[in-house]
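Here we start with a single chain on its own, the form predicted alone, put down as structure tokens.
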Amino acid sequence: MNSYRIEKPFALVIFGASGDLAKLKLFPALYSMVEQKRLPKEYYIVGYARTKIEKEVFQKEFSDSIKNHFKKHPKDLNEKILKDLTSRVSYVSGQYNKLEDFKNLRKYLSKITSNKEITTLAYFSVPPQVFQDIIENLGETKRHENEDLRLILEKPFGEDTESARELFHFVARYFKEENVYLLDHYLGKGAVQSLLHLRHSNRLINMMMKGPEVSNIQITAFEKIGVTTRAGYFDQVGTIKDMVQSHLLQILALITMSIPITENAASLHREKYSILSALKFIESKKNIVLGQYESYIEEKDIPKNSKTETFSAMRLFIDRESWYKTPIYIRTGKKLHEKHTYVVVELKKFAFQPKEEEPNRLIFELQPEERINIRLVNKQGQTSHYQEITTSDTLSCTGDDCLPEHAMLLLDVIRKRRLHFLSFEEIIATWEITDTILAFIEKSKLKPEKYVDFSPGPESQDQLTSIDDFKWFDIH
């Protein structure tokens, strides 16, 4: 028997089941969980959305989205598993702000589960504007105070510090914090989870990644695609809110935090918060670069005068003794020359080392490859020629843990494992630093610099690292 198999029955209600997130990520994740025999004999999947369609139509959409996921490798799709999974899928249409519709959803759940009390997961695959309506109506229709109802909220959590706090207080009116799972899908990636495990289990790596040993840290997240179908949403938020506020600041925290002795959720959240709450942005135009790819304003639904940034790079510090004066550079953007996410930890050089000599580096590649790379500099013989000794190993998952990130995180919710979810305190801390940066951009009237589609991005990003006599390290 699979040691990670869930034994107890559950029902999963997906709010916004007709949307892109559900079709692209959640439905294929559910298939992978069934394929790997992770789910119990008894489980129920209910789609809920405002669109009025018949159950059979929704089942076909569900099945087609999984087939589409296997379009490049159709032979890998097990039709028998897909048919069984689809037969367990049903659909309820209703508004998010109508209590009566949620009462009907409750009656339907009672009917299909033969009125048994089982764990119910409510997945919010909806825009944040309707979070409060769903939370309130779920709270009002609970069977009783201690019902096992778990909310899974996917980022963004609010749109600034104030709205995030408001969401926190609103959720607390209806649900205990232990019943709320705040999901950032980046934390479900095997390579991101490996950052924690590597540091926890490898004394050598952890010693190298201490503040006094590090000259600078670089976090790069490049995408080749543009805004695609997310144009309307993206133009309202930009890349700082979309990528930096959650995904990349979480990676920063995992790289720089003190390692808790025990790998439990409370300890991890405490250590991450201690970093995120100490982040500092020095208000100067030298410390931030904004960019916009040239064809952005030609995209569908994008205003011709849009000043939304599709690229951002920034220089941050951690206001703690252990990381004093260690610059952290973050850059991310769309429609760039490559799809690549990686972290470079550059180690300090001895005072007697030549200036032109390359530093030793730890490189964590997260996408598209998942691996750790240690690059050490070595002098060849008596000459002044230097070579790099590189050791590399994969961070890709193996064996039973190979699941897509949404599947891993769903499995964690069912098992009540909170390690790879966020705390509200972390979210507030990341919004506070984000709000500081955005307020400075507005105050300084900073406008994005145009960059050529599929190029490495704005040229001025190099000025950011040169302040401290460093250079961006590009993996080729």
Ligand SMILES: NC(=O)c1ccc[n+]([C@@H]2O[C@H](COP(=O)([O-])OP(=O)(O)OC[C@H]3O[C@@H](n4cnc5c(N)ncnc54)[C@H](OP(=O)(O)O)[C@@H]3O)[C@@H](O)[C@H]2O)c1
Given for the second form:
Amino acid sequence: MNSYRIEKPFALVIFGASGDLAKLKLFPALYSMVEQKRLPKEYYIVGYARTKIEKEVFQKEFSDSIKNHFKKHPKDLNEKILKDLTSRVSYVSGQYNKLEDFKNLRKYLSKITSNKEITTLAYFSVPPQVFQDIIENLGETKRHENEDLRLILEKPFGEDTESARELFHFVARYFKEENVYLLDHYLGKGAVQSLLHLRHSNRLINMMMKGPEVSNIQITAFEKIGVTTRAGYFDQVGTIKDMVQSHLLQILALITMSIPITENAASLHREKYSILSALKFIESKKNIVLGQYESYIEEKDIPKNSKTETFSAMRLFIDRESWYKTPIYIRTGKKLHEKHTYVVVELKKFAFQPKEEEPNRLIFELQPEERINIRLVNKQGQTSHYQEITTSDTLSCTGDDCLPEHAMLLLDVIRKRRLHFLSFEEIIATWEITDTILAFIEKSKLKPEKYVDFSPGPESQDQLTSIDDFKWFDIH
Ligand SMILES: NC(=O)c1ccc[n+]([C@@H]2O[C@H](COP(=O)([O-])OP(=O)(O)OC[C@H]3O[C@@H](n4cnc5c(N)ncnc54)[C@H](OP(=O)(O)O)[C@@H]3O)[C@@H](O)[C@H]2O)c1
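Swap state to the form predicted in complex with the named molecule from the form predicted alone:
Full assembly next; the chain just shown is listed first.
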């Protein structure tokens, strides 16, 4: 059991509390933290946004969003906990770019905490264009230089290398990096966190995941849904920025990095950076495939002539001695035949093994199932067939220790654990490779290939793996 209860009081201010992320993820995460008795006796939750509403109206929105979260299993909702939690929630309305409004917020926080100096968490649940205003005004209204004020910024961090750099320089004017938590919610997923723990604790797995042993790595993240409520945002960015730039490159780093001896954040960030900064995209149309599902341009808020990719697949390399010959294939898309995120590490075969014999595979399933399995080839009689050995049938937590990803990460911030957050350098490195790929797409005038809704995606994705004589591995 690793149940951890916070003892010290804190105040959480959610900027953009009127928005989707707050309602869909943060409020239910707070409920689960209270339900699992993780929060201290004294804590304050303050919503902040421009929308002018009364505290009671906000409390109702807060409570309704949690009820909505339980709509399939209403009996699992504990009304007493919800009532107590809701009663601790309050709301301050203000602009993001007005210093006066932040002074008011400060006064309000002092009032509800009886002027005690407690840890304050500022959650940026707003679009990135508002980040700098909030950072500046929080910086300008700090009580003093060493105030315990922690910023939680959720990806996307900028829209390219230059804007990410600018954002980090801007933050650094007001806050030390140790007070800034850069969040990619994929790193809050139990199965993604398990990648690290599995590699740290199992020599067997680690020995299999060495460059010279691995013939190729495949990362697949398929979604069945199309663009939903965030159509406007998605059409501006596409899958490469939305999925690959942070979520999938982070997974790639966790799979291929050297294992840090100590499981501390600085060592982990260093190892991940070492991989991410060595990623290489060889500029050729053969190394990238873009797709767009057929009904995309009929979706609400999507321009009829949109060329945004809803599917992308790419072939990358890691420019390091141990990995330089190992192709890494990444593919992700929307409105595909299945919802599935998994990583396949294919091991090399012996030179004497017949070409048609399947390789050994190490498979990490991250979504919707969370499990790891190792596929070994065994021969019975004249035919060789797979014997699947499931070393751990589930990577997901069970029982009382389960928390949704935003709750896990919020607890980490409160505990000052930075292991599952990103460093400035890692983010810059992922933007650099993303910019290289996007610049190539633009230069070569590559357009997305249409694919049938709910199909496995564009057919040309197979050309990518066939360059090296491999095939995408589909789990069914
Ligand atoms: N929603 C998700 O599932 C999701 C997933 C991953 C990451 N994110 C990231 O999390 C952040 C918040 O997402 P969200 O979906 O909650 O965003 P959102 O609903 O578009 O915005 C949140 C709130 O910010 C304020 N706002 C919106 N546009 C603004 C603008 N142009 N200028 C100033 N204020 C504005 C609005 O509140 P007021 O008008 O009341 O101030 C809005 O309710 C974004 O950075 C997003 O990229 C979201």
